[in-house]
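Consider the single chain below, provided in structure tokens and representing the form predicted on its own.
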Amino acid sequence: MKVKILSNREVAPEYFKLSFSATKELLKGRPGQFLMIRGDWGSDPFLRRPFSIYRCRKEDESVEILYRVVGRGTRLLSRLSAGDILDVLGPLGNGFPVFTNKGNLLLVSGGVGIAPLISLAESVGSGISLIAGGKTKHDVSYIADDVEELCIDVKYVTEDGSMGQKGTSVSVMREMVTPNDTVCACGPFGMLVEVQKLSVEIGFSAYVSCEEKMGCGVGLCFGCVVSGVDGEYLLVCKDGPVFDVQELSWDRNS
């Protein structure tokens, strides 16, 4: 479907967050699923790219995506502006769980990981814990007007002690998580890894939601198969990108 862009500004070098018009069906994204999006660069880059959804909108008919410059594709984006179209599939994916029991509700992410826990701390309602974690502050400074406004309880962790507590989003989740939490968490696979291996060490519930490239979004080109536990194949765009890490085969992926 064709949108048109209301707003593309970059929020911390090479950060940017984009809002654009929404059908009623893009507005029933729930968190964790993604959109494909292209602009009208012509054939280089042919494919969409894949972009959670950040916030919906729903009393300005909006949605909106945050990105990071990282390739031909972003950068091509970052140069759009408002009233420029762009070309979007989905929503696509399965998101996260519904959740009842917001108090015991962690959200734990790496760098533009943070996009699909907004969403989801938004769906919820406030009460929310939110561990925001990157390199420097520039990687985690952006989403502070979001967070101030959905009253979400954030701690802020970077490496190199620019902004919150010095060290990563894993470090201080070890410091905070219970056994009667359920975590969520999306960022690096590295990082996923340990999310992983600490619900099995301390018995608390999580669910990942994994980053990889994609093609189509839609289960066509298998560009985007992961192991699952029992040596199944499994398709982020098409099973994911949310997964019960209990799903996957952590050595397999690795």
Contents of the next structure:
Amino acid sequence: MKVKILSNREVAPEYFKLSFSATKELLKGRPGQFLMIRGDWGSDPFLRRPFSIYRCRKEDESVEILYRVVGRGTRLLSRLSAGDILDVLGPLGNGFPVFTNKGNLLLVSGGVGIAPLISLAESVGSGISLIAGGKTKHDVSYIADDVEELCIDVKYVTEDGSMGQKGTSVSVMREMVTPNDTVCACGPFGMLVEVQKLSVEIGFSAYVSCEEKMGCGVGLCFGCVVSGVDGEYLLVCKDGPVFDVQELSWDRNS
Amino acid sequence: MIGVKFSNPVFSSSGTSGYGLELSPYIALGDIGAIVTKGISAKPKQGTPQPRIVETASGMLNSIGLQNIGARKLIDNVLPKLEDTDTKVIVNVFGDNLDGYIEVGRMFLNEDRVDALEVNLSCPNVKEGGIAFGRDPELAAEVISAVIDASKKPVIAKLTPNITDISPIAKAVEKAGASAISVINCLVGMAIDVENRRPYFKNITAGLSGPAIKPVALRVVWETAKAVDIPVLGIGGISTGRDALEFIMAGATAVQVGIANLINPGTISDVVEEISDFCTENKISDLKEIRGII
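I have the form predicted on its own already, so could you send the form predicted in complex with the partner chain?
Below, the chain from earlier opens the complete complex, with every other chain and molecule after it.
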């Protein structure tokens, strides 16, 4: 469906927050679900791009995505401005489970993987714990206003120590996590592998939001497969993007 | 066409519409002339590992490797769910060798929900079967005639454009009893990861589709329609009614919408409507009036 862009701001070098007016259908989006988006730019680039829902503001009837400019599609997206038209398909895929006990919930992100976790934090309510990691402060700093608004209990961690603790989100998680916790993670593949290893070692349960190149986002093309624990291929778009970390074969996907 | 009454000449193409049901949240299946399923083999097939997709200028390369649930699961789990829909069902089939084609053909012998089989003689992404059969007129004819015998269904031959001259192979499958010919399957292409100095895909080559291939597809449809008397189903980068009309003017009796479904799973409705509007505006009462006029 066609929607109108409300704002498209660069919030850190190469990171953008894009907000658009949303229909009732789009506002039904749950944390961890995604949208397939393209601009009104003809046949090149051809495919839509998948983006997690970052904020879903029902009162303003707007949805916000967070993205990093990594290629042609996101570069073109970054040049759009308020009033421009976007073509949005969604909400799609399976989001995070509904959590009733936020006390033992721990959110762990790496870089732009923060997007679905802010959405999750918003739905669970204030006081939730989040470890937000990145290489440098630019990879995490832009969430500060959302963290404040949503009263998230955040720990920043950067590899170069430019913001928060020095280290990685997994190294900080290792110090904090207990076997009774449920971890929800999104970030680079290597980080998710570490989360899986740690979940086996310590015994906590974990859900991860996965990323893969997608042709359609709705199960038509079979482009976005990941290996399941029995070696069968699962579709990130239909079976995921959120998986129980033990559902996937992390060796096969490496 | 081919002894089946289709409600309209716009079909979904194999590999871009799952097993058909996946389109149903976005389009009334009855609005689709026919669903052509993802390629099906007698036994399930795993397909290729990642990476499977790379975007190109106005198109994409894919290397899915014919991943599919196998004929048994399609028959038991998918066909019953299509029972109450008005669309026609064409199952795209393939085998690793002649016996594989016969085996999968035979599995649809008593499946009345299946209106026709489309035999894939053209997949560029697998070592066995597929394209090897589509480049040799004798082998192609042998496969087509064997699948007709095994399935007793109308059989459509899906041919490859990766060949110097399509005429000998088109004539061979027509002689072997094919009810129609689908052209084109993907063009063979490749992409290179410059930073790592390696081919992007594990199989090195992959199948190119999308608006980028439309001019080539149109030329091959035109050549095929000139070479044979059986209907030609035009495929290749169709995303609008005007695209479809170009194929019809080049000689196609029906068209298949491919990766445009990936961008907009409701594309087929738009294409049908645009063709209909064009016919009304230009006082065309039957597409026959413009078919093959080039």
